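One chain follows as C-alpha cells, the form predicted on its own.
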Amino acid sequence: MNSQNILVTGASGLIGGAIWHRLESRGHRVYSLNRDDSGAPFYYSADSGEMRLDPHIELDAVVNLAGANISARRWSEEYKRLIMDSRVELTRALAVALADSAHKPRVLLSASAIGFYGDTGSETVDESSPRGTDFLADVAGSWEAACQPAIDAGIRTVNMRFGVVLSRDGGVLKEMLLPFKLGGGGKLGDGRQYMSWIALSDVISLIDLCLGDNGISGPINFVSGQPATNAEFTRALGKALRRPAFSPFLRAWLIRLLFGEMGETLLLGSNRVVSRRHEEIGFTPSAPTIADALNLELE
C-alpha cells in the first residue's frame, strides 16, 4: 500500500499497539481516537456520544478496536452495560461520522469477537454458524450491527471476530506466565472446555490482508485452525516453559465463587471456533498449532 492516513481506535491496547507499530513501520500516518477534547483531530466523548473527525485529514482506512476490558472485573449489571456501550455506542457514532464525511475511507475494520457464537461446547462452528444467545453473543451481534451506517454508505466493512489472542506482552498468556513459571500452572475446571486462539503476529498479518484486499468484507474469525482444550493448552504451555502443569489451577466451583458470570463464561465456557474464510481470502497462519504459537510468542 502507498502511504495512507489510518485511524486506529483502541490504540493503547494489545492489538492496537501492535498494528500501530506495523502501520507506522510501513510509512503510513496513523492517528488515534482521543477521549480528551484538547484539539485532537479525532475525538469521542462517551458521555455525550459526540464523534468528531477532522475534515482536513482524509482517512483511507479505519481500524476500530475500542472497548472496555471484558475480564477486568466481575460482571455487575453496571459493568455489563459498560462492556456493551463502550463497544456499540462508539462504533455506531464512528460509523455514522464516517458515512457523513465528505471523504469516506475505503475500508472499516471493526472488532467483534467469537463470543458471537455463544458457548459452543464441543461443536465446531465457523462464520456461517448462527449467533448465540448469551450476553457476549448479544454484545458481539450489537457491535457488528452498529457498523451498518458505514455499510449503507458503501464503505467496505470487515467484522474481526477475535478469538483469544496469544502474546507474552498482554492478555491471557501474559497473566498465566508467572504462575506457570513458579510451577503452579494447571487446567481450569475439568479442562475440557475449548479455547479458540490466535497468535498476535497472525492477527497483525490478517489485519494487513484485510486492509489491502478490496475483495474482503463481512465477518472473519480471527482464530487458528486448531482450537485447543484448556487441558491441551496448559500442557503445551507447561512444556514450552519447561514447568509442570498437572494440578488443577482453579476448580470450577472456585471460579464460579470468585468470578461469577464472568468466570463461568470466560474461564469455563467452551468456544470451538474455526474459520471457513481463511482459505477463501488466501490467509495461512504462521502459527497453526498451539505449540507453534507458544514457541513463537515466548521465544
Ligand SMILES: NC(=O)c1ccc[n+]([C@@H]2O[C@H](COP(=O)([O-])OP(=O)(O)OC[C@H]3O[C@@H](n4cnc5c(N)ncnc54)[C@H](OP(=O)(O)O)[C@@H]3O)[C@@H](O)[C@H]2O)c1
Given for the second form:
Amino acid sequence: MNSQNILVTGASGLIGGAIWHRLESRGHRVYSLNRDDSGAPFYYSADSGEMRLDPHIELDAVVNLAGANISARRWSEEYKRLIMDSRVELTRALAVALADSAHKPRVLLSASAIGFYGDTGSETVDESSPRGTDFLADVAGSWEAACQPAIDAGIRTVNMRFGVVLSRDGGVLKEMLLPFKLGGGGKLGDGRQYMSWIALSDVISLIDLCLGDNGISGPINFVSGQPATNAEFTRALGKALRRPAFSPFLRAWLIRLLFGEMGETLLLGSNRVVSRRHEEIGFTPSAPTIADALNLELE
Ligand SMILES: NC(=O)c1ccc[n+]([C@@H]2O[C@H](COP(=O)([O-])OP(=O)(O)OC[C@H]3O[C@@H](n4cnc5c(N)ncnc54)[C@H](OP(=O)(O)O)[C@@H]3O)[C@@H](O)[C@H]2O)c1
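Next block: the form predicted together with this ligand, after the form predicted on its own:
Zooming out: every chain and molecule, the one shown earlier first.
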C-alpha cells in the first residue's frame, strides 16, 4: 500500500495501539478520533452526537475500535446503556459522516464481537450462524447495523467479530497473569465453557489483510479456529508459565455473586466459534493452537 491517511477510533486501546504502531511503521499517516474538543481534526461528542471529520484530510481507510470496556465493572442498566451507545451511536455517527464526506474512504473496518452468536454451549458456529439473543448479541448486532449508511454509500465495510484477544499487554491474559504467577490459577466454574481466542499478532495481520484486499467485506470472525475449553486454556497457561493451575479459584456461584450478569456472560458463557471465511480470504493464523498463542504472546 502507498502511504495513506487512516483514522483509528479507540486508538488508545489494546488493539488500537497495536494497529496504530503497525500502520505508522508502514509509513501511513494515522489519526485518532478525539472525545475532547481540543481542535483535533477528528472529533466526536457523545453528548451532542456531533461527529466532525476534517474535510482537508482525505481519508483512505477507517479502523473503528472505540467502545466502553465491557469487563470493567458490573453491568448496571446505566453501564449497559454506555456499553451499547459508546459503540452503536458512535459508529452510526461515523458511518453517516463518512457517507456524507466529499472524499469517501475506500474501506471501513468496524469492530464487532463473537458475542454476536450468544452463548453457543458446545455447538460450533461460524459467520453463517444466526445472531444470539442475549445482551452482547444485541450490542454486536446493533453495532454492525450501524455501519449501514457507509455500506449504502458504497464504502467497503468489514465487521471484525473479535474473539478473546490474547496479549500480555492487556485484556484477559494480562488480568490472569498475576494469579497464575502466584500459583493461584485455576479454572472458572466447571471449566467446560469454550473460549474462542486469537493472538493479538494475528489480529493485526488480519486487519492488514482486510485493509489491503478490496475483495473482502462483511462479517469475519477474528478467531484462531481452535477454541479451547476454559479447563484446556487454564492447563495451557499454567504450562506456559510453569506454574500449577489446579485451584478451582472461582466457582460458578461465586462468579455470579461477585460479577452478576457480566460474570455470567463473560466468564461462564461458552462461545465455540470458528471461521468459514479465513480460507476464502487467504488467512492462516500464525498461532493456531492455544499453546502457540501463549508461547508467542508471553515470550
Ligand atoms: N480485546 C478483546 O478481547 C475484544 C474482544 C471482542 C471485542 N472487542 C472489541 O474491540 C474493540 C477494541 O478492543 P480493545 O481490546 O482494543 O479495547 P480497549 O483496550 O478497551 O480500548 C477501547 C477504546 O475505546 C475507547 N473508549 C472507552 N470508552 C469509550 C466511550 N465511552 N466512547 C468512545 N470510546 C471509548 C478507549 O479510549 P480511552 O482510552 O479514552 O478510554 C479505547 O481507546 C472494543 O470495542 C471491544 O469491545 C475486543
